[in-house]
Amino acid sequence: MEPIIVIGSGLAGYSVIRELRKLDREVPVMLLSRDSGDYYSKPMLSNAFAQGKGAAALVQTSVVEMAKQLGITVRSHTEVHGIDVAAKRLTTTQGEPRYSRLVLAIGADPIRIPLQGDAADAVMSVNDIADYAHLREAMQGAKRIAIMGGGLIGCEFANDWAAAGFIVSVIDPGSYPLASLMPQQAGSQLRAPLAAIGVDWRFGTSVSRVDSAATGYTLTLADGSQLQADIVLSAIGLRPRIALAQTAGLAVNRGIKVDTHLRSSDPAIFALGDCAEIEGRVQPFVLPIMHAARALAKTLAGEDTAVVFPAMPVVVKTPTHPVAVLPVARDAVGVWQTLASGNGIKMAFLDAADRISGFVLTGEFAAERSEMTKRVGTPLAATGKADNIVAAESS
């Protein structure tokens, strides 16, 4: 019997194997990893510096121990170049293994925008533990850090580094932080608290050039202004890795297209995690990955199971001003209503039937995450004043 092959050793890949082993200890499983295959928590990369954690300290379980615990074969530092769907065979840097079923958990790549300047190639991104190790090395002696992008990852890094004493500038073409997750009233709540610990916000512009300077780099922004930095980090988002699937003839869109059973256009190939587009939606956060892994494990074990996603709020790791958000789809129809404000804000997104289908909690209200999650799907009378209600935007 050919093994189930899982490509990718991140949260998605290891989680589906863990869940499968709860159901079946005997089915052969092979994991292919482009890096070492050590297990670590990727979300920790954006808030590890202030905790004094180097790359080695983030590794929770070595690849050797993971293979032993799960009873699997692991091929580390293995690049997969092709999938022969007819022969159920892979082309890799370590041979051509065959599979009975294939799970793609290959993640996403940082989005890189074209930049001018003689130091454009010096712009860094952090997408795995090797990137983090490189960044930690570069931060030795650094004082000024420029972050391109005011989204979730950019804000988490900004909070982490400003709290550690660095001078941090965040450059974003939008008008407020976390614009892809929440409305302006909520996103703007983050500006003052992070500014108070040293974050210099530069909204309404973007980086055009990165040039070498006597010390560090000179960034020229689209509005003509300049700033100096010792490190430049790009944190403007991730793009699902679809090239491998596309070359193999699988259906792709923003991600690898799969149904609610995580099955691709080839019945023997599945996908989950950052690379997958499940019924038209990319679900890149931890909780969706865990739910997808449990469902897929049952399917691989012989019980065809569709993934069902409950309400899954996202916690943004900005301890200076905590944020919890249950995002709504970009095309969602409804209104945002402010329920309370103070040292933070509490907002709910109401659909056409006046039911809560999303929420934002910041500052003192972030602790109400569990309570608000229980209220999702229940009606809420629209009693707020008109100026407290806005159309859904950028969410």
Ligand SMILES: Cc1cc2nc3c(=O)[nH]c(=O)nc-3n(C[C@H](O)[C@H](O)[C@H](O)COP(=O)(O)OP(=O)(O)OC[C@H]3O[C@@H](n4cnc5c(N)ncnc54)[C@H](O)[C@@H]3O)c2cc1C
Contents of the next structure:
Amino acid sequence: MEPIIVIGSGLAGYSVIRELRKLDREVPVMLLSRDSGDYYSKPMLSNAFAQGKGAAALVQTSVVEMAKQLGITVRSHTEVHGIDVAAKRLTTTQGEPRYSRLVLAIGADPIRIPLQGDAADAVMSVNDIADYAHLREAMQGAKRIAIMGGGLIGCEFANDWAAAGFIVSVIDPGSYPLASLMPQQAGSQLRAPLAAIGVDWRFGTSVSRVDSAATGYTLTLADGSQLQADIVLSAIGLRPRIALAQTAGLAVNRGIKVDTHLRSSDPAIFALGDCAEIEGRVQPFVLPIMHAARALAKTLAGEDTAVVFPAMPVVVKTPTHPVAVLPVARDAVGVWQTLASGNGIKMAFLDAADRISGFVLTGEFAAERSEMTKRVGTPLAATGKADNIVAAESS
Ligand SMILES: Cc1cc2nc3c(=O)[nH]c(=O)nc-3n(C[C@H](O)[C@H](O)[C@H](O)COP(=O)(O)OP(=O)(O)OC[C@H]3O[C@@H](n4cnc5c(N)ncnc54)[C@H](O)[C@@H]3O)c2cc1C
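Switch from the form predicted on its own to the form predicted in complex with this ligand and print that structure.
First the chain shown before, then all remaining chains and molecules of the complex.
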């Protein structure tokens, strides 16, 4: 019997195998990964510095131990180049294994924007543990760090490093932090607390050039201003890896298109995690991956199961001013309402039927995450809460 082959040893790949093994210890499983296959928690990359952790300390379980625990064959440092869907066979750097069913858990690539300047290639990004090791090396002796992008990852790194004493600049074309996740009133809450620990915000502009300087680099911004940095980190977003699927003839859009059963346009091939677009939505976060992995494991074990996503808030790891957000789709119809403010803000997104369908909690309100999650789907008025509606903001 050909094995189930999983490509990718990140959270998505390992989670689906772990869930499958709870249901079936026998079915042969092979994991292929172009990295080492060691297991680590990717979200820790953006708050590891404050915890004094280098790359090696972030590895939770070695690949050898993972293979033993899960009873699987692992081929690490093996890149998959092609999928022959008719023959159910892969082309890889280490042979041509055949599969019974195939799971694509191949993640996403950091988006790179073209930059001018003789040091444009020195711009770093951190999307896996090897990138993090590289970054930690570059940080030896560095003092000034410039971060391109004030989204979740940019803000988390900014908090981590500013708290450790680095001089951190964040450059973002928007007008406030976390703009893709929340409305201005909420995102702006992060601005002053992070500025107070030394973050130099540069909103409304972007980096045009990176040139070598006597020490470090000179960044020239689109507004003509310049700043100096020893490290330039790009954190402007991720793009699902679709090339492998596309070349094999699978349906792709922003991500690899799958239905609620995580099944691609080929019935023997599934996808989940940062590479997947589930019914039109790419959700590059831990909780959606865990839910998708559980459903897919059941399907692989013989019980065809659709994934059902509950409300899944995202915690932004900015301890200087904590943030929890249940994001809403860009095209969601409704209004953001401020329910309370003080040292932070509490906002809810109300849909056309006045039901809570998203929220943002910052600062002192971040601790109300579980309570707000329970209120999702209920009308604001029906919750019996004495929320003081301070202001309404249209979507
Ligand atoms: C710095 C950072 C902080 C984050 N913080 C949070 C957070 O606080 N909360 C949250 O919910 N989410 C967070 N996320 C997002 C979350 O970590 C990701 O959604 C998740 O880890 C993605 O897992 P994945 O398995 O889909 O992809 P990946 O972890 O990227 O794994 C992809 C795997 O595929 C392999 N691969 C790719 N192509 C091939 C190929 N052709 N052949 C063989 N192998 C291949 C790679 O080697 C890798 O093993 C964060 C992300 C980053 C980068």
